[in-house]
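Shown here is one chain on its own, the form predicted alone, set out as structure tokens.
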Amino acid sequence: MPSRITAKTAVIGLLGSPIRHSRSPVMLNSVYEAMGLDFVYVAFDVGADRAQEAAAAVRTLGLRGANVTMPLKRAILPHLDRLSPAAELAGAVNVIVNDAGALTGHLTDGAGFMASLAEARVHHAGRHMVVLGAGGAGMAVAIQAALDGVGAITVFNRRDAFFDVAQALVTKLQGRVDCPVTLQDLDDRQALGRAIGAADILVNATPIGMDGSEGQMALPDASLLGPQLVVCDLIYVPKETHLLKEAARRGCRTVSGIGMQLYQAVPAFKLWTGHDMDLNVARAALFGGAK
């Protein structure tokens, strides 16, 4: 952040709960202030109960704009003027830019995960891919992964009242990519051993594993991880979750959600302040201090 705030400083606010284990804060912080950006980047604790509040707030404010986290990527929408195509056919949001007040929703979610298999080195073209929980991240890991050639993807999610909306999202990508996208149930233990089976990455994208369950993880038994799978988590803190040690320990490569973190961070920063991001800046401040 720049050295010192005054009254022209443009701010950044990240809306969610819970929210303090987040490292945005100290990496968007560290690039402003390398980059002699007259930005900083404050968290904000805010329930999907406050949504409304929290659009009003980004208005009322004045903040140039926000990341959006759990629980808010849906339950915000109502509130914002206009979605990028990427937001409007997920229907969620991770990223909100203020223009004198027309708050415009973005996604890039999906796009951040898929530029961490790239650095990762795991090759998805072609592949068969599962994903564990239809929230706004999973989902919009899934619709990016199908357009950038994923070969077949199977989402699992309990059937909650994302089970509903995801069932909407994927018949409305029928017809819109070339990849199967399917949606079972998470508690079907014997649909989620075959697709696990015949699949070569599996992503975890439900928040089991973060603070609060560490020691717990979205499979019903590590048995299910074979040593063909790329595992993968979204979750960043900590570095390593229980479901990446049990993949590690099995056999499987695994990659970190602390990719994605830095990744999906690249195009939000150029919608809000009109620069590229200092990757290597970014890079130190967010992998110099995970745990």
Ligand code: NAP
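These numbers were taken from a predicted model, which means no experiment stands behind them. Numbering follows the first chain given and starts at 1. Heads up, when I say rigid core I mean the largest set of C-alphas that superpose within 1.5 Å between the two forms. First, how it differs from the form predicted in complex with this ligand.
- Annotation: Cα of residue 152 displaced by less than 2 Å between these two forms, core superposition.
- Core-aligned CA deviation for residue 223 between these two forms: less than 2 Å.
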Given for the second form:
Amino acid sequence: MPSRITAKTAVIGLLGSPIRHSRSPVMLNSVYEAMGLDFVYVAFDVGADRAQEAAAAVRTLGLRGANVTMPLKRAILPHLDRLSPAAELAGAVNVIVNDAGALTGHLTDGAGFMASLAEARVHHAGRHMVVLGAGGAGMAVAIQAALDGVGAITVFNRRDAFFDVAQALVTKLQGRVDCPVTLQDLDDRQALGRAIGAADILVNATPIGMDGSEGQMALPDASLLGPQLVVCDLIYVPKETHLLKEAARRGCRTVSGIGMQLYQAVPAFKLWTGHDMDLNVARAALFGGAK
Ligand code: NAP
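Based on the form predicted alone presented above, generate the structure block for the form predicted in complex with this ligand.
Starting with the chain above, the whole complex follows.
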């Protein structure tokens, strides 16, 4: 069978390390093929020490764009020409778009999460959100939620070496959005109880509950979960974490990380190709058809 790849095929890269486990090439190449788009998606194993060369390669080789994953999400930022508001606020990117040599960095993780809320018909405008974990994904969610009109956000993180970095990000965000955003100590049970008691949406953005820590959750006590809460977990393996099981048992609506995984790819697809991603093909490639 002749290859569909020609001398004109546009190339999208996936930059990061390790990279060989990624499902993104299978998902995106399936969608390009099904939609008849002359694009190919290729993974490149690049460490943080090669961030400058990686950005230069995107320009020199004329890639249309790239996804960026760990450990390059922050390291590549100084080598780009422009940043989206979310990328600038977070100081991290997961998407690069190359317009004739000018590289723009975007951060679509938070938009992917907000789209998964919309798919689950969760209303976010004016609501109070609590985010557990101020890492890359937690801050991307908090930033996009603040930009999209969530009423108030309380982020919790352990008071460890990273806490001051998280505080600096939260302070920067506070100065840029109308939504009040605060950072609190995850080990302060009273503050956690008060915030969750007043919240509408709870988001776990820690890895606690993933494969290897199944049966655990970032909350010290499941009785904090009232039935008014929508409880979301960014984890997508397993599909239903211990937190989501406890939440469902207490009458809460739940949202898993699977929707976020799918929807974070949608804005990048549009930016690179100008087309809306065929979600059915993407879902089938990613999860064997499951939602
Ligand atoms: P990250 O940047 O490493 O951040 C991890 C966060 O969890 C940090 O706030 C960290 O706090 C906290 N944490 C880690 N272990 C903890 C523990 N034992 N107790 C309390 N807090 C702990 O990771 P990330 O990229 O944000 O990813 C976080 C989770 O989101 C992962 O499970 C990842 O798979 C998931 N995720 C899902 C999607 C999706 O598409 N659904 C996308 C991105 C990420 P410290 O600073 O105190 O360690």
